[in-house]
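Given as structure tokens, the chain that follows is alone and in the form predicted on its own.
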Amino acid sequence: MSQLFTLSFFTAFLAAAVRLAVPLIYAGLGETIAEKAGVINIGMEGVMLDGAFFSFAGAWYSGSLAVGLLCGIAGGVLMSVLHGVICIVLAQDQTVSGLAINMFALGLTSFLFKLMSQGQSYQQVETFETYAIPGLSKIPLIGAAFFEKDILCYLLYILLILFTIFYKRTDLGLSHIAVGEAPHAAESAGIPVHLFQWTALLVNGVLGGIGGAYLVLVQLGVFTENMISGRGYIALAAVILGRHMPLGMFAAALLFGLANALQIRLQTIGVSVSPYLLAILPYAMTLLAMLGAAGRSSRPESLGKPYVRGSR
């Protein structure tokens, strides 16, 4: 026990927080610019998978990491473009879509990775470098953690910044807003409520496929049948908990990580309680978070509502 409380276990705790909540803030700002847009996203745990799976499938046939996370997010785009179709052409229900696609993206996976491991007992693939910045790798406890990772997890703090800074200072993104809050008011207005739903959905493809490849790229090196496990619905809590801004979302998500990372160490130092217990964990607290964002809800008016020209 006494290994609770020396600066080695924190530095590694935090380290490991952060790398376990980087494909976690990926689906979860993916989410965040589809929900800005009115449109959810139930299915990020079939995007992330969907991900994973072809992220894997591209680095092991070409042998290169960026063929690989291309393909990771042309799968994560499928997904999303799949949920567009559903959602914004044939105007159905967002939630029923997303479950629909969740399910379909595990039979995909599953029979494709069938079809692809034949004959072959394992399969790993490379992942990618980390790359301390100097100086700031340094800075005690939160150095190792922060700045002495992959390029993915660097590409991410600057994805942040930029979000926030779109939201919060340009035109464009309160037109985004816009459109999630009030479509019929922002179409007499001029904007084109639809085209920046797609526009959205397409973002949110993209990252939450990063989302998936950067357990197998990064993580892992292996794929496995639904490997995500229930990370998108977590995602999806981070957004709400974060009340739908990206450095909230952030805040939340790291959250999360740092209570997976607490069930990790603490069954690595042989603490005595159940590992059973310890793995409910990262679930419990996002319960416990959902219960406490309660009555405090920021979601945009029109979430889930599809949005069909001339009515009313």
Given for the second form:
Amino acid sequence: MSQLFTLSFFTAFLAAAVRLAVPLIYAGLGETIAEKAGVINIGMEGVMLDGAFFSFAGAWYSGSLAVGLLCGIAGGVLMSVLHGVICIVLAQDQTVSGLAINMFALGLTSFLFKLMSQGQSYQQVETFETYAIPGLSKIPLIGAAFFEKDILCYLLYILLILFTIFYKRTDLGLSHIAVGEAPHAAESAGIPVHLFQWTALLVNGVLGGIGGAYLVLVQLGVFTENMISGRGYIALAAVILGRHMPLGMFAAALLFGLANALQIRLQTIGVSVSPYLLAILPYAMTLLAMLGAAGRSSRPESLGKPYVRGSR
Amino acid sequence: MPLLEMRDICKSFSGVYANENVSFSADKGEIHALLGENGAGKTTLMNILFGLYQADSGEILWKGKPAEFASPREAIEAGIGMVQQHFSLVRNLTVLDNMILNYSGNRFFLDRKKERQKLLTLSERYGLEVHPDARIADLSVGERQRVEILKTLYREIELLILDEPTGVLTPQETSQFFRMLKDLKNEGYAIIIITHRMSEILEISDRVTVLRDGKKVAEHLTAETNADQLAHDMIGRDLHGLTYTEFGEKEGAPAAGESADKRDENRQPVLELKAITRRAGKHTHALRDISLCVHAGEILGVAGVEGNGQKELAEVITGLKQATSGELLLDGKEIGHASVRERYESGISYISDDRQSDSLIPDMNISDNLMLRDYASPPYADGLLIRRGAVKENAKDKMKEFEVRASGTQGAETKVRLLSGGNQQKLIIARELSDRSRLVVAAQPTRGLDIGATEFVRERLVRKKESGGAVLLISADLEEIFAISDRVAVLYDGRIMDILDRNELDIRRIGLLMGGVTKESV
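Having seen the form predicted on its own, I'd like the form predicted in complex with its partner chain now, please.
Everything in the complex follows now, all chains and molecules, and the chain you saw is the first one.
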């Protein structure tokens, strides 16, 4: 057990946590943006799965990571556009639509993957390289975890900061918040509510798609059926726990990453607890965290309610 | 050439005409009043102009050119601003953020410091005091109104539409508001004001257009008309007088003649508050040492500018909030710790000032809303089940008795959300003023209602009192307080400044008390 307490153990532990958290943070950021504008996308799991599959297919057939990434983004956007048509254009129930999207994406990607692989296994694509940032990556403990990463991870840091500024300081950001809080008031102030919701959903698709693609193009190099395995839902939880702000969500997602990393560590060092029980850890933590956050809702007031123009 | 001309506007909702061939115009430097009962189509007409609805037929000329506003954004860009009756504010944002929301003067990055200064200057200039960093949800309805008006003035507009703007203001605030409107008019603004108050129309407007049942029935120059004619145009019948009591005048008032002392002697106290105190919360106002008594057969008016503890007073009595200390007695029994339901069952009814969130469930239908308070007891409850027959029966009776009209074909199945404000209020009254209610706490019961509905509500309150009930009437509308109260308490900063008898009422004195000025300090 003494190996638990060395610096190198903690360094590796934190690095694993960040690694596990990045896809969650991408999806969580996308979800934050959609929810700010009043559209809840429970279908994040499906968006990510689509992103993962199409990025894999794109990279496999073209041999190019960039093409793979673009395909992943397109796959994610496809799902959120579907969600938008149902929820914005047809003003249907957002929860039902989101769940349907998850099922649909699972079926679609499994089917297409079968077609593609034709029984061959172990198809692998190359992955994005990591670049250590000089100086920063040498910081003890956190350097390797945060600053010895790939380009998509660095892009994520920038996006987190940009979106925080967007909501706190910009005209457009304020309008987006108003759309999710009070669409009728926003419309009266001259904000085109549906247009804003569409933009938010498109960004939701792009970021969710990247979140899925990240698993394939950065971490694993392979696609497997249902490989998102609940990450989309955890991202939803991170958004709530992070009080619907990008940096809060970032912290919450890191927490889940830590829980997951811990669970894996404990398994590998052979703690005498059933691995199945350990595997529950991140999810149990999610529930606990939600309990802790109860009563302090930051939920946009009109979240999940379809906005129909001219209705009372 | 008028600034605005609307010609033969028609608009129907599911086959029912809301506007039928309505023509309307507005000029620069003019205040044009739009008068009509609820459901007469005033707001619909203005919503069409403001781009919230599209007309089915007819045309709009803006500065002489045909225009059609597909959205409020286009209307605002053209120079039309509107303060809606149901506020268009974002509750979870601050006053300042609401001000600058989608403001055309914004750059990509918000300059809150500069805009804050502009807001403060504007609010000072028009005497509309607001706190830039307060969250809208924490403001009283009256304060929100101020924010709404400022928000419109914030944008460079030429035509200002105001939907029932003075309903929540004190007389002092109203006259200040009118001075502001006159200033705006002299600066060249065109102003359209939707109101049902005759005195206001006669005082402020240059022209009046009257709508009834979606049709334009009259247009007058204000100088050439009078209240009687307008009232007749508007409702097509004469009124009884509860609405028309002018300040100082006492006829038509049911309590006239008798002295209050004499009444008190032979009347039982129904509600007694003894030194009720409640600490101010983050979002609530304080109550300080409130002692008062409402007798059977009496209407006690509570006057005061909103946000001085009215809401808290009503909620402490009805049980929605707890007092920190003090005693609360109903018919001599302590009820300070009773639940809302227990209090209702022992006879406390509540007409809230926020009917959509406190009194109704807007997405449920009329018959269900009518039994919200009694669903668990007979005749509605039958063990675990609800007897739909009894519910329907009740709805039918109440709708008839209280003249609740549901437009459309669904009758008692109509969602309450789709009713006009007046009909929603009648529905609440139908539920709350049952035979067993001993005390009615009525907060701003006629806010936003037209004359017909206002008169109806007041009549019902008076009838309650005449049948031996007690009424606590909390209102920011002095006209209303004067019209039907037997005694008047003035609330300021959570304190009762004074309680006056009907025969001591004097608008100036009350106005001073409402502003926190007592006799001693004058």
